[in-house]
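Starting off, we have a lone chain in the form predicted alone, written out as structure tokens.
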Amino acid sequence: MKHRPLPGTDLSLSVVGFGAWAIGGRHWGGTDTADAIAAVHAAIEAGITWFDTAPIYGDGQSDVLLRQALGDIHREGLTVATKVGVVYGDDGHVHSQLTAATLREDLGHTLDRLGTDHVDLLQVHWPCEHDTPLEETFGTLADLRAEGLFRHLGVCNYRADALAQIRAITPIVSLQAGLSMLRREVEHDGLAWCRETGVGFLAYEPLGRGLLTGKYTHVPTFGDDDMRRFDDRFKGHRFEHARRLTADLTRIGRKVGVPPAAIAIGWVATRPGVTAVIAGARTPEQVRQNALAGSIIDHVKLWEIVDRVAGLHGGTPR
């Protein structure tokens, strides 16, 4: 496993990390609760050393069981990041309500259930959507940090122009945004903001919700209570490009002995900018295959080849 530092921090990331919104069960069909913790020792063991976590995975159900799996290794070279400002309304959707109050409140819980006195990484999950000023939210956020209850600061899903906003109030360490070969838009505006001022990146879903892993050969079904049945790339024309390009990953990670994930999450972390790229997994052998990305890193005609296929299938259709 290679790692990578986290620019103005002495943070030092594994280039895969390990997301833990699946094991939060909401949204992805529920949750093995023996399988998320051996996921979470699997990451250990793989090398895997940051976790990425937030108060609406499985409200809160992710944190519980990565306070579980970790116990106080945490505090032994692991770094845990989490989220702030993402609610559910009354109306049962969920809403970016980022004001002084709500972030008080959503940390105070969060460092309950994690079961610490604060967090190395600290992250916006989304702009707010009800019109708190940037003022308040960032400023707040800066005195929580003065206070000793996170060490650093980044945002998520943020745009360039925001992001420059966002940084006359405050310092912020990254941006943690969607990147895959399937989802590429972040390319031009986010990572080059983030290349031009030295803030680190965090690229999230790489795998496209499982789409790359080679898992999918067929168009797949889902139950009510996963997300993926109402996302249409797993449907029609979208979900065919995708399999296309998983298929030719597949045919060149057999050469190098590595499954698709591999590929595909490797190729995100080799993109210009990038710090480290977030993958999801819900069982041991994800993470190891996920893990595996992190020994090809430096493998410099792979990602040549790589990079040409990823270009001839461009990303998803419309």
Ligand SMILES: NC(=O)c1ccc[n+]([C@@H]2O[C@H](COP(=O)([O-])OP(=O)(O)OC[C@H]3O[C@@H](n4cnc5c(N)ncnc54)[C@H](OP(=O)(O)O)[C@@H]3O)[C@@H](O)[C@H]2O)c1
The other form holds:
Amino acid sequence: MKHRPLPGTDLSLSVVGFGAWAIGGRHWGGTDTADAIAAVHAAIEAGITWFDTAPIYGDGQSDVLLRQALGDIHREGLTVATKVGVVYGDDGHVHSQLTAATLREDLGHTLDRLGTDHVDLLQVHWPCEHDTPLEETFGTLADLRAEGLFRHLGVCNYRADALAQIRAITPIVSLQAGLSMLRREVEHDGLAWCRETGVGFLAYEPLGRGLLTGKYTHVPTFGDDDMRRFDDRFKGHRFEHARRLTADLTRIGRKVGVPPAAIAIGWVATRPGVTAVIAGARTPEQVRQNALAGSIIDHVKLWEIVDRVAGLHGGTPR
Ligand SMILES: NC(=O)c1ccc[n+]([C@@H]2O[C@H](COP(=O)([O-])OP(=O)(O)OC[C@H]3O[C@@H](n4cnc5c(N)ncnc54)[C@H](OP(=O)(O)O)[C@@H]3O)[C@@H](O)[C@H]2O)c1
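With the form predicted alone already on screen, would you show the form predicted in complex with the ligand?
Up next: the whole complex, starting with the chain shown before.
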């Protein structure tokens, strides 16, 4: 497993991180506790050193399972990154609420569930959907950092213009945003900004929620509590596009002895400016496949070929 420094910190991250959203269960069709815990253990065995969670993942269930699996989260060399700011409204929908009171409360709850008094990386989950000024949000977070509740501040899903404004208020060390062969918009916005400024970039959803793993040969069906039921990429011509792309990744992977998931993750990890990739997984076998990306990252010739193939397929059609 290859590791890279997170710029501006003393943290070293495995290029493949573990994303804990799916093990939370909600919106992913439920979770299997034993599998989830075994997946976290498999991640550590495969050299994965960091874990990404959030209060909203399974209403705190991903935090709880991580704690159960990791025990002391400050185990040497392991990093846990959590988030704040997204809450369920009275209408049952999630929205971003970034007032001082919500941030303090949300952070307190996630730390309690994780069984710790601080985390290495705290991220704002997504931009405010109310009228809280950036100064209130990021001034409060600077205070919480000074109180020792987290060491480094990152954000998710902000655009480049807002990132510059935030950085004028308080230092941030990372942007987390979606990036995969099926989702490339960020390359010209947040990722370009990170490259220019030297801020770390953590890429999520590298597998297109499973589409790029080779497991889907036909349009799948999902239960009501699985958001992929409503994801257009799992339907019609967009599904067919992902299926054909994955068939190419499978062929390339066979030549170097890895599954398509490792090729899809490795391609993201080798985009200029990307610090590390967060791959979601629910079973030990998925984790082991995904972690293989970390062992082929330096294969320059391979990534030239994969990038050509990704370019030929040209992102997800509308
Ligand atoms: N900050 C944000 O706003 C944000 C947004 C999205 C994600 N994230 C973070 O990024 C992480 C990764 O994104 P994601 O989980 O949405 O998408 P993803 O990594 O593209 O897909 C993960 C899903 O694909 C399936 N899968 C994974 N590896 C597989 C393998 N080797 N073979 C077959 N199937 C496999 C699993 O689902 P099944 O077993 O159900 O098929 C898994 O839950 C999240 O867990 C979360 O930590 C952050």
